[in-house]
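Take a look at this single chain, the form predicted alone, given in structure tokens.
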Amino acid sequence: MDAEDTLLMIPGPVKVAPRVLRAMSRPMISHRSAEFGKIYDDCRSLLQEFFQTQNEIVIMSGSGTCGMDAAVGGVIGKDGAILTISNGKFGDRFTEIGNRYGKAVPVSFDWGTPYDPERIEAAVFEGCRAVTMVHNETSVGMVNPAREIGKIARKSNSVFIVDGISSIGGNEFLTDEWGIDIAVTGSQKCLAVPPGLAIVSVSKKAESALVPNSGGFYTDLLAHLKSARKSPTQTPFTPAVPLFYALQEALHMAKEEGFDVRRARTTRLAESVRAAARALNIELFPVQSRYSQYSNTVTAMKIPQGITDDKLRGGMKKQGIVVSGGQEALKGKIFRIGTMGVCSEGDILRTIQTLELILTREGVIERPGAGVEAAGKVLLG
């Protein structure tokens, strides 16, 4: 398999545009220079629009988990406690991080099961420093109700921390309107930049709640905020400079397309994948409800009877298409197709066509075509 001809259709890292890759080859500059400061300022300004927020933005060299770590570690304090809501792998991660620094009080639902806001509200306790949740739970392909949970967090005066890593820029994500105090994303998702940058928005309420010297040293949000306000703008520690080049270029690409247009395109791509799945009698994994909906950035589907995970995903990989499988208890039971960033209509059609080829070869369907036709109808509008 030729890596250059391989199509990544996973929920991150995603395909990176040649324009962004070329930006990374620019000559190195000093991270303490005015030139770097201008790049950082430009990125922060565009990211406010991307996040739909007026809150401060900081950029850390690290994955999205680095941002989650910074948020929880900075707020919880060594003797503090937070409420962590989970219905998938990354909600569980918030609980793990919370227990590293202080105490996490989890409200857990089965993976892929919608939140019950009444149960969550009943679990909020006196002295709760923060409420955490994952907006787009990548492990199960579902969107959770940030608006409703934000109301619960405000009632208890808790800092509202949201993992928007695979959501911001692809799903509707209204940082300020939903009262999100700390929102986190990663460069390798909807921004379509190589992995290595965590981007965090911080409200005034969240900043005032940060406990000095409580979290990590490298992930100290107060230190990052202080450096971002210096002139020239900088990071407290040496940043991954080429990734800042890439981030700036990717943000300009998204701005040129239109942030709203990109979200609408992502929605249409996901709808086409779901239409193809239905046409092929492939069951979508999470069940929609009043408090959940299908993700527009990753579609999770049950592996059809008559084929194994290895034959389905392995067969597609041999054809140059990489899709994701299930994680932990869902391993071997579901597969997932990403539709974020610079994913195109052609990418979708190639992926569905390859899926049909493998299903036909393994005797799961009689003939190919229904999935591509259904996807094409959605893409044509």
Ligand SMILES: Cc1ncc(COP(=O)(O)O)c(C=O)c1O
Given for the second form:
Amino acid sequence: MDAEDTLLMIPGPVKVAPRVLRAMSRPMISHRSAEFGKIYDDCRSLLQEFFQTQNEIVIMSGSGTCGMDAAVGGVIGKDGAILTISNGKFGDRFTEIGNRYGKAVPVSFDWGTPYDPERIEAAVFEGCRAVTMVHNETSVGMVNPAREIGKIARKSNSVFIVDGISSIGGNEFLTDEWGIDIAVTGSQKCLAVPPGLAIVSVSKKAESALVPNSGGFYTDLLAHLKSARKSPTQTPFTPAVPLFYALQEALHMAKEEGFDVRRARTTRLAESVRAAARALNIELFPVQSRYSQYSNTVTAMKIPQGITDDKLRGGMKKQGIVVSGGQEALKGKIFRIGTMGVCSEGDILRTIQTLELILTREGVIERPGAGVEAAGKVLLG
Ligand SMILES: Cc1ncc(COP(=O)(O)O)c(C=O)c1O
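So the form predicted alone is up there; where is the form predicted in complex with the named molecule?
The next block holds the full complex; its first chain is the one shown before.
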């Protein structure tokens, strides 16, 4: 296979549309110019729609983790405490970040196991400056209940911080309706931009809770907010200008499709992957309850009996299709298919078809076809 002709079906970075790639090759401009300010302003207003929020938006040059870092560091400063809810890798990351600045009090569930809101409510403590959660836990392919946890955070008057990195734009994500004070996404997920931008929405409540000069220096949210309000709009430090070109183009592309239409399309694509998995007797990984949903942006499945991770993903890679494996303890146990951004129906069908061929060759299924048929039915509606 031609290494450049690869179909990227991982949960980010995702395929980038040619018009977005072309936008990145425009000549460099001064980041202190009115021209850059216009791009930043345009992105900020489209992102408010994308996040479904009236809150301020800041864009930082850094990956999604940079936004998580800015949120936690900014709210808890050097000695504050934070409640971190986790049922996967990225929930655990909030705990690590919290402990780097102040103190994280984790409420942990097994990876892929739904939250128990009662346990969370009982764990909220006096002086808890913020509650963090991951909406779409990419490591396990499940969506956690942000609306319910938002209510708990509000009762304790904590700042509610939600990692929406692999969620916003793909799953329903109602920043204002769910009372999310700080929401974070990354450019390489549902926006279908190359990696390198962290986008953060900040409510008035969160802004007034930010501890001046005590979080990170580069990630100081107050400095980013101040610059974003300048005229022309600026970033406090030199931004990754070509990524802003790409972001603006990708936002317009998503807007042309319709943000709701894209979300609905992403949902249908994920439903088709789940239908194919069921038809092939491949078990979906996350445990279902009233407090969890299957993700629409990443489907996590158990590696079927009779094949190894290496053979499954290695075989697909040889055919030019890249899917993800499990992380940490789930390595070798699950595999994950992403459905974000500009992923198409054809991309899904080719992925399922190739998976079926490999499973047939390895003797896991008798013949190919059932998965594509089931996926096709969902896509046809
Ligand atoms: C839910 C979630 N949170 C955080 C991250 C970390 O983002 P980044 O790798 O862009 O720093 C990821 C990346 O996959 C993610 O999916």
